[in-house]
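The chain below stands alone, shown as structure tokens; this is the form predicted on its own.
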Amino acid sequence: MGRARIDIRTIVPLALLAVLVFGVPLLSADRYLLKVLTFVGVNVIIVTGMALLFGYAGQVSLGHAAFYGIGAYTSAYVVTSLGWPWLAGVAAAIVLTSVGGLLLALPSLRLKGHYLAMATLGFGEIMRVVFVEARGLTGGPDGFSGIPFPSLVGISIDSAGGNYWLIWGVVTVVLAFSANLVRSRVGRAMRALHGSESGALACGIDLTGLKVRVFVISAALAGLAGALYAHVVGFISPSTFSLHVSVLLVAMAVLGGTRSLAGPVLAAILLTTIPFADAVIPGLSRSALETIQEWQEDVYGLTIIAVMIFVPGGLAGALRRISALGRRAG
């Protein structure tokens, strides 16, 4: 994929953000928050898959919360029905996912807009289908349940705490790969392909292999983030990988902006604690809760929109604006 190297711009935002993550747990014992931002995790590595999809490369998935199913349901699987390892019902997930995304990838990268949009979505629509009728890989409507937690070791890791660190954990190592990814010869072939398409081919750049190499990392980071869900949850549902999910994670994407993954991450901390605000808002009343949670898909609307107008390049353009007037005033 050509070569990345770690400098400074990676280095610094990822130890600012090992110390704040990390440091969370000795602040707090509150199971609740953390949970919270357990789950904020999870939904962070699948964004950041996003992010490279359609931030860097341009292309547009409604399928996503599929890839999430499939890695959730196969670690859940293996390891529950089969007496795999943990690490081993991870492993693979991300593999199963990989080859799910390169066998959708394929076909259906040759189209464009919401061509793409529309057999992506298709591809989502048939795997909540199966995810309801597998009954006897899936659980069927009523779920899988049953899943243990994530061991290392022989140790079982089932704390607040412990399943916070590992998820962050995780999280900081995709960013990490994401940030040298993006920054690499291919990361420079997804920005050009995100420009302009003719003038990235122009350039000799391989459009159709790129787009399917992009959708497997994002389709596998999604997988990834599934079995780390089910592990943690210890209970998954084809309720939980549903459209309204998918359309919440392009939403992440769009309003985190392009070219960016800070962005993306922002809103993904943003839009995943909205439902649970009582969370991270110290003194909410339950009914002010219970108002939040009954128009959150308005909020996630309201937000979009707002931010659209006035902040047209999303929160990463929002990033850049700022960074621009402070080297500006020094």
Contents of the next structure:
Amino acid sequence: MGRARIDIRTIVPLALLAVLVFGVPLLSADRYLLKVLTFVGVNVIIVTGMALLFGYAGQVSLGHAAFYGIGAYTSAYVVTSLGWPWLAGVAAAIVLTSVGGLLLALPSLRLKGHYLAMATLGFGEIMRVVFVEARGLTGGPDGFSGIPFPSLVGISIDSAGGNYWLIWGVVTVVLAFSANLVRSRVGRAMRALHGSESGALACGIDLTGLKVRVFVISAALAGLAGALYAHVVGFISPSTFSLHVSVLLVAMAVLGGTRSLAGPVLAAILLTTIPFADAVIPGLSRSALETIQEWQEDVYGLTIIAVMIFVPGGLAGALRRISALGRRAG
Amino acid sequence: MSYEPRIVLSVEGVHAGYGHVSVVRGIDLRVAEGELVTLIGANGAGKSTLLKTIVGLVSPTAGTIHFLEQDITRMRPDRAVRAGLALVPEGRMLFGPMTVEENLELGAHARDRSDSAEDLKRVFDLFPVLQERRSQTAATLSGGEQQMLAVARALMARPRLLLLDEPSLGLAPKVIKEIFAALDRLKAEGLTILLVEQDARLALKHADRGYVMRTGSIALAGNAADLLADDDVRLIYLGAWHGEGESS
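Given the form predicted on its own above, I would also like to look at the protein as it appears in the form predicted together with its partner chain.
Next comes the full complex, and the chain you just saw is listed first.
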């Protein structure tokens, strides 16, 4: 991997984000709000991986919910059934999803575009069946319950605020790592890969190695998110890791725009919050929320279509235009 | 010449193609150190395929390719770049949304080193317009500037052998002149160059030696000046056929 550079453009937005994000539990004791935002953080971690894979390296995966699931079940199993410490569960989830990502990436590298998407779709469906049928490990269709809260140095993190801080702490680390990665030599090669594969080959970029590495990183991030989710929620079931979730993750990456981390992160926040709109909009009536939840898929679909039509380049494109306007005004 | 110049590239009996279609049928070709060798011929003669086979983008079905005594037959393209071959691909294959400078830095990718400032200076000296445009994206450049960037990007890899695929394609005569002046300068500095061109007259004027390809084989080979004067070459490649090739 290339050397990571610390850049002022990375530090300032991250510091602002950190202050804003970490202040929430001090301002509000609303457990529901904190839980929703914790869930948002989990999705931000997965979507960051999708942004690297899709937005920077130009690879499509319709199987990332499976890595999310593998991470969740791995950590749930080794911590709950085998009694490993929580951190070891997280490590096991990352290792297993990295290996899974490597195994899926190697044959998939011969494929491009739609065919790669189909291969990852197949992987996702295979894993969904495994989650349902491997009852001894996963609890089958009834799900896996009684997963303990995360604990560090023997102290259980069982409050809504504690979990919120834990997840967003990880989000910060993941975003800092990814921001450095895309600015590094490897990140430049990733953007080149998206721009022109034959150009990248002419530059002597090892396409195979690069694609495998990005695939493994994105799978590991989904696995990490899964391990966090399982312990924060305490219960997991196969429906959480279905094709529907994979599609939603791709939608977040597409909506966010390419060659950007901020865009997909915003998209993840937006789309994850829609079904829980009452947590962020005080006074939203029960019936209005139910309508939103019933029409959730349509709201997603319409949002994506609207963005495609009115905001070319996704949220990242909009962010670039706003910052260009700011530069001109300043 | 009293000494035998070192052979940089040696292609022996190479066959290559796509699936069942054989495009290159038994090519022997040599490029010595410091030479500018051109490969000319009509559309579909197999020039580009041979170039792609040399850099590893197409796998040969038979034959061997040696580069500075190293067997590079079927070597992966990224390894070939590391070994010292740099290709300026047909159609340039630049990274449109990235800046001129980023494109150039990607050219130095295979070297794994961060001393690209010196190389940047060198290519900006060769093509000053690129320095003016260094923070513009490649997509905003004119066709000629893009071709200059493609050549400059390949030079960033510090190649021992520069391979160019149709650098004059679709460019105005004035720009073509500039690019060939740059090639002359690179050759004068000692760089070894293999140039694939459809504009045979132009290529032979700048080259030391030439190979004429026809339907996958070498039809003629010799000194560039002799080829320019050769009746067959004049009739077939520098005459009416040349004009036809341009339009297709």
